Amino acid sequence: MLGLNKKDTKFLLIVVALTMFTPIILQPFAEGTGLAQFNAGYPDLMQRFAIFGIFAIGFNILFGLTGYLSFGHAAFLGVGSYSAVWMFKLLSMNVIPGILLAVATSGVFALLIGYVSLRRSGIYFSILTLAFAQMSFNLAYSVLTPITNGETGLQLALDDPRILDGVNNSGSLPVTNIFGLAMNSSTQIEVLGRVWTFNVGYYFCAIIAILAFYLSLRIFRSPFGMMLRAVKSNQQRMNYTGLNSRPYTLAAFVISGMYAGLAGGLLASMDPLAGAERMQWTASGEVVLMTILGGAGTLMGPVLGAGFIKYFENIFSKINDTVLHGWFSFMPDGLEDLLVVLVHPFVGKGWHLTLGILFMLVVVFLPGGLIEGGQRIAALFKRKRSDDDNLDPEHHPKQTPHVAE
């Protein structure tokens, strides 16, 4: 099915099901309860899960398969955002042309940067990509201000031409749409104290994320993917056999950059604003963390890593002292205050500390990321089931006692 074997097809269907039911899965606790703080079924957050999942999937094609660590992928994210917003300003608020331009522009940009950067490998390649990203950031921030609008960022305006949409007579800024269906439109359903929000923008991002995941799955299973693994395994030996690895690494870099541009275009489609901050080195470092945390070189790992980091960024960062006092209110005043003081550095503005500790633990004890943790748990249950089967007398034939003659 779809060029996949039975195992991969089953895996893809599971991913599709989980993605489609994300609004329900991320809203497990009833509103008004203490645990509702941990619900994440909000349109904006779900969109970010899907968008940064695409960003991490693309980065994993480069880093996970070839071993080339890029610290400049945020440049493609920013280029994609700027391209999409310009399309919204000049042509139409329909997101399809903007996303197509974002992917094409970031692909060309990645080709130029990759052609230069891939002349070196290892730390030198990483430094080159970082340098290009920082140059892109500074160009967008202070040099190319007629195109990027500098530190203010590129935004929509009432007098934008929008050739296909016509003159805007409404007096308010238009919203992005997909053939007339607004990205910000939502339907809410309340059942058993839970409010589930089904957002057009999320499902649009989710469908594209599924297609991006399917493409990455095909790349991983293809001969091209095997060549990329060969580059990671021993590029020098590969070159000795007469195979030129550079076209493969350049193709992987361009594909990865196009994924990043797609993510940038989707960010602009959900919120028509593009700023230079999306090109900063911190954004590049974030996708590295996502990939390593989830499991570099695995199919699902980068998606889990992206969701994990965005969950911490948006949920743990909202836990303040008021919330903490509510949690520990059943304790004596002195003990309550002590616990709040102890927990305070790890939540709210200090969520980076918690994330850093978890990242350190994963790197030390789970080098394969969260995916390795899941595999270990699955293996543990499998071993336990196997032991239980061995102890079950029904699985062993009854022995006939020996009778002396």
Contents of the next structure:
Amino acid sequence: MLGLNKKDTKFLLIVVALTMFTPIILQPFAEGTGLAQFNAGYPDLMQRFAIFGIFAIGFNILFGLTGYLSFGHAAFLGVGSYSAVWMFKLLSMNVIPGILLAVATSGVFALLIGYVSLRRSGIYFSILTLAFAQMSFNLAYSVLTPITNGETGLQLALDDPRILDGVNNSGSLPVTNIFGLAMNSSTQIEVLGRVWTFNVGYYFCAIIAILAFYLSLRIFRSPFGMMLRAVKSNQQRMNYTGLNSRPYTLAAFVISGMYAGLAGGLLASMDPLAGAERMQWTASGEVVLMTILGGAGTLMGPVLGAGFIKYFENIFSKINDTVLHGWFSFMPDGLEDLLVVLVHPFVGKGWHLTLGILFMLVVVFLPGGLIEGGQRIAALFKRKRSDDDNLDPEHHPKQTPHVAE
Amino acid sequence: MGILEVKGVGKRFGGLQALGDVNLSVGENSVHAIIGPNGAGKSTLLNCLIGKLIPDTGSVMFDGQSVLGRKPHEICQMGISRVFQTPEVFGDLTVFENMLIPCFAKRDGAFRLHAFETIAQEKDVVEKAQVMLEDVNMQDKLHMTAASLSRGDKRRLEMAMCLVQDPKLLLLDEPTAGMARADTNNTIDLLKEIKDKRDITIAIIEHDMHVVFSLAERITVLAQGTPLVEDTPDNIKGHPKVREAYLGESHG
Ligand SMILES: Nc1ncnc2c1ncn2[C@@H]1O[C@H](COP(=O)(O)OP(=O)(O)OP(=O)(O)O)[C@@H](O)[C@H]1O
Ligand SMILES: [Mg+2]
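Right, and the form predicted in complex with the partner chain of this protein, after the form predicted on its own?
The next block holds the full complex; its first chain is the one shown before.
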């Protein structure tokens, strides 16, 4: 189906189902219970899962397949956001033109930056992309103020032309929409104390994320995807086999840049403003972390990594001392205070610390990322079961890490 | 005039004159062996032919065209394939994928953005790769990663990857090193068969004299970067200079 084999079709359907039911899956705890703060089914957070998932899926096409580590992909994210906001200001609050322009401009940017950066490989390539991204950041922050509105960031204004939308007499800023359906509109359903929020913006992002995922699945399985893995494996052999690796890497760079631009456009579509900080090197580093944490070169890994990091950023960071005291209140006072003091550095503002430790553990013990962890657990269960039944005649050859799901 | 004409090629690495003044003419559809002691410059000479190194002096003409200044992939697309001294395969990819890549390169050229086809749809390429893998007896290793193959198997795979592109000139740098005797003989048979079946010129570097004398029609002896003699195998066997410079040393 859809040009996929049976296994991949099943895989895609599972991804579709998970994405569609995210508002339910991420609200496992009833409101009012102590665990409710671990719920993540809020529209803005779910939107971020989908958007950064797209960003990481695209990044993975470059880094996971070709091994070229870009440290400047946030530049494309920023370019996408600025492009989209300009469309909202000039043309229409309908997100479609904004997103299309975001993808197009980031594609052009990626072509220019990639053309220059890909003349080098390894660390020099990474440094070049980083330099370009920092340049873009500085341009956006100060030099190009008329376009980017500098420090304040690009925002909507009441007197923007919006030539397709007609006159706005309401006195308040219009909201982003898709053919009239506002992105911020939601329906809430309460079941067994769990509040499920079905938000237009989330479902819009989710559908695009599924398309983005499907596209990456096709690329992974295509001859082109195989060539990209060949670049990573042995570029010398590739060249002496009559293949020019440069256009392959450039194509991968542009595709992943367009994914980043798409993510940037979606960020602006959910919240119509764009600031230079979106292009900063920390943002570029974040997508690297997401991809490696989840499992570079795997299909699902980067999405998982993106989800993990965004979850930590939004949920773990909200756990403060009051919450901790709440958790440990059943203990004797002295012990309670001690535990709070011990846990304190790892939560709230310290969420980076927990994430850092987690990242180190993954890199050291699970070089294939969280996906590898999942596969090992799955394999453990499989072995157990077949041991019990005493039927494991097949020898399963070790899977290549770069093509694993 | 041969299909490959090397004239006055010299290459210096710092203080070391790796190649002096090499002249070599390889006749079309012949098997030409290049032998010589370690460090004689044999691999360096091949590197100059495929664009890995650019010689300091001289010219290299292939099929009437100069190869100097061309990129490796362009030279390969002209019809020169090379098996390296240390096997170069795509270690992370499966044996089957290793074989698909040269097939795609042959069919589609140096670059094609075929991102929306699946590999299975490319029936002609898939079939070609399968047939070639059967020819070299690797059909039962299709799904192993190339890195997990033995050294001899990697070599066979690499050679098959070159042959499947149907090159006009095949350059082999010690193709049987690290192979068991049986595999060496299989390789000799394979090369003989290939030579009989298609129009191919082979230049082979080899230390194993059994391989050299089973295949070569002409032999060039290289020592310290300059060709010592070039002659037929029978004459080379008895040549006093060669015995002294090469055979005497390694088969004393
Ligand atoms: N890239 C390089 N830089 C510096 N010196 C080099 C380089 N490549 C080869 N050499 C030197 O040039 C000389 C010839 O090397 P080459 O590899 O061509 O020898 P060879 O005839 O292939 O030997 P062998 O039989 O051991 O493979 C050697 O002394 C080697 O150390
Ligand atoms: Mg050598």
